[in-house]
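Single chain ahead, written as structure tokens, the form predicted on its own.
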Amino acid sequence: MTSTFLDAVNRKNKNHIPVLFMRQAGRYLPEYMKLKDVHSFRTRTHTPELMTEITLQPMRRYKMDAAIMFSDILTCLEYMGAAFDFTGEGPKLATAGVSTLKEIHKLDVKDMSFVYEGIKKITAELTDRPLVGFVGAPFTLCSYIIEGGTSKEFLKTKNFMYSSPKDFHKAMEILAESVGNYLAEQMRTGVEAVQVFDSWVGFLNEDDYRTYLLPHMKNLVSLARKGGKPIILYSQPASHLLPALKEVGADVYSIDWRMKLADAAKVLGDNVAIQGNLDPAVTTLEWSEARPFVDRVLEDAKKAGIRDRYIFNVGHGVNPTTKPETVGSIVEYVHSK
């Protein structure tokens, strides 16, 4: 296949600046505020023709230079131990805390063959850009269970992780491994690319990440490594933790908004691609009053010399009020650059 988003994750790409947005498929779509408005989430994300028809919405609105699979980073807890119901205030496990944590089991990845499914409709359709797949790296799966849902501070993940740090260790490999094999799954099922969201690890200091995170974060892209396709790896708010996170290992490196794409593209070296990082915020605007935004990370990219290696993206996922008429005039903006 030809893209421009695999050739800039190949960091040989001499075309248009290739963008795709996190959360791409859903929440500001008014086509697929009719299918939540029939659909439960569960629903959604659990039948294949519903995964193909959301992932393929904004590909037909907009030239985005890939899809993302519409799922959630949440959805292979529920087979392993941690189920969760999705509210309007977000994700929220039925029974959580230490003790779910500790009964985690590993995933067998034939209990996701709805998502393979999906894959395989969706690249039966899509056959010009490639699906990018996904799933929620081992820390933030891990607070999710302990927490219950988002938190302010992780408080309790991070208790239990000092305190009890052979009990965590042990759930991290587990969650490491089950999230390896599931995203080589996907490869092998069809995706050109998988990305990992690590939502919440900013919440810890570098050392902390090179304790308890990086050996489990290393196994799993070894793992995710036989599926044969790049690996995208996305941690926020990690400026921090660039260094610790560049021994990962990943192929690109998604960077959210608080930090230039110069500064990130020192410190993670040139044999890495870069992704990012306009704040969410500006997508909620008017496109007039979001170009300057706009025109900002474009130059950051120029000034880091990454044109090559960069894939234009927000620095987290779009946000329910983003208009899409301005997400239609970045993806034309861009790719005019």
Contents of the next structure:
Protein chains: 2
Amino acid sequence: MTSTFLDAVNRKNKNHIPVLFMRQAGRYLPEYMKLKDVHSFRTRTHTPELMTEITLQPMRRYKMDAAIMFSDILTCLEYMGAAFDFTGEGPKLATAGVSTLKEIHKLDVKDMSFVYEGIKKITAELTDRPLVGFVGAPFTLCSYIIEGGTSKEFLKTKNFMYSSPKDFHKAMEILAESVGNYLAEQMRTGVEAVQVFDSWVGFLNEDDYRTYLLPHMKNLVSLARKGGKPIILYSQPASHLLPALKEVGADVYSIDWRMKLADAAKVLGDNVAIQGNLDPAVTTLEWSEARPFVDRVLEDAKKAGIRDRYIFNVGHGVNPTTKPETVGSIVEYVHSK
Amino acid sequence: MTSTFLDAVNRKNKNHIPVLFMRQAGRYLPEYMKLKDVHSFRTRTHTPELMTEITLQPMRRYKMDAAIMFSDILTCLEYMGAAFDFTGEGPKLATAGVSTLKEIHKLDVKDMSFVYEGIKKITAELTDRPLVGFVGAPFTLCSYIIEGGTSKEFLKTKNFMYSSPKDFHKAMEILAESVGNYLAEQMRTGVEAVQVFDSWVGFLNEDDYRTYLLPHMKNLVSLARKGGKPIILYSQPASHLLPALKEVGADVYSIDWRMKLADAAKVLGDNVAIQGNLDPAVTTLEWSEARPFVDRVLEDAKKAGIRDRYIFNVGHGVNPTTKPETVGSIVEYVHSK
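Output the structure of the form predicted together with a further copy of the same chain; the preceding block shows the form predicted on its own.
Below is the entire complex, every chain and molecule, led by the chain shown above.
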């Protein structure tokens, strides 16, 4: 498969700038909402046919340069002793807290076979563009297990990390090994790249990241490497963490909308690709209003000198108020540049 | 009044490192909870006697180097056409949204007389240490008016800012002028410094900050300057905004726990004081567990060479799970260094 997305990942893209959107398969699409009305969140993520259909919905509608498998960053937790469900606005764990975290066990990657079935079905149908797999990173998974859902300040998680470093490291070991092996298995089954979502790690400072997470993130990457496909790392806000994140050794860094692309490129160096940078709020605008902000990102990419290794994306997932028409216009416009 | 806090603000402190804690008067103190059980939030913030009592509670318990008047960053909104109340976890506006924002009017600073009454009572009782006043910054106030409460991504606020820049600037003008005049009046009544809380502005990137906010923040500062007392500016996360925040022209920059003090000092230069940097999660630990993290901040302040212009504080407000004993130990320990 020739792929502009993979060429950019491999820092040798001479074609158009590839585009994908985090959460491109999701609640802003009417065709997704129809399925959401009929099938529960668990059914949607656990049924290979539904996973396939939902993953392909934005691929039919738009010329996205890669598909992102429909799943959740937390889906594996159920098979490690920390089941969750979506109730209303976000994920909620049935039992949460430090005691739940202390009882999690390593993931048997075979338990995720429904995901691999989905990957096989998607790649059988989608032959012209690559599929990207993903999972949540250890700190982010841990924060959900302890807080029970999203959190404003992650006080319980940090309290545990600071007060029980030995137990925290033990949990991180289990999570990093599980996630690393799961990503390698996704790769073996057919995804062409994976993204590790450390959505909440930006609530730590650099010293803490190095002390509590960096060794585990390196271990995660070395295990995922056995699958032989490139690894994308996402964090936000991450301006202050970038030098430490660089040491994780990912192939692509997915940055939020706060950092300037040139600043990120300066810290990360020439040997990685860079993804992201559009404020997701821009996708809630009409195209005529959105265009100057898309131009700004493209201009910044040009200034940063990363044309051959840049993937256009939002700096955080698109959301229910994202306008489908604006997404379409952004894809076409970026491709035309 | 000789004050270590004010000496540090004025970049000439030769005494101990001054300490205060954002939200030092609040829900982690049992004596506060007793009043909370009896009086509503509105009564607590609108009754000069209660405001005085609550402000002084931490001053009796600890050797804090300054009092922070008990109020809310949103208290003035009621008198601008956007009343709010605390329901459960955070502030909720009775009517919120773009239409509410469009209808706000300039604050008549006389309407805040109950706050000035409180300031007079506090300064009459507290003769050995200064009092700090405060208010929310225009962007943060605007985000509450539009979103109706705290928000995860501020999508509605940004959508309005991007799609209706003229109306957004008009609202910012009203808010900046109101807030600037209100701060000057607090100063005239007796506070020795004020803090401007731009708690959520870190969700913008630097370009947007410069386009949509910087002129209004400069105007706010020039109006507050008429009161003749120093101005502290707080934002988080702000690593990526610091060069623009510097141009606001505050006297003290209150930074969160993510940035290194040395990095902040490098960007901000020698002509401002710096406050903050302790992760509020540290205050939820036992003192023996908390101490290394306090040491790290003190060590970082030393490395940054800001001993004469540094105020020890948390990087975001203390919270209900903060341990009162740990706060006491931190104050004593920092003073001993």
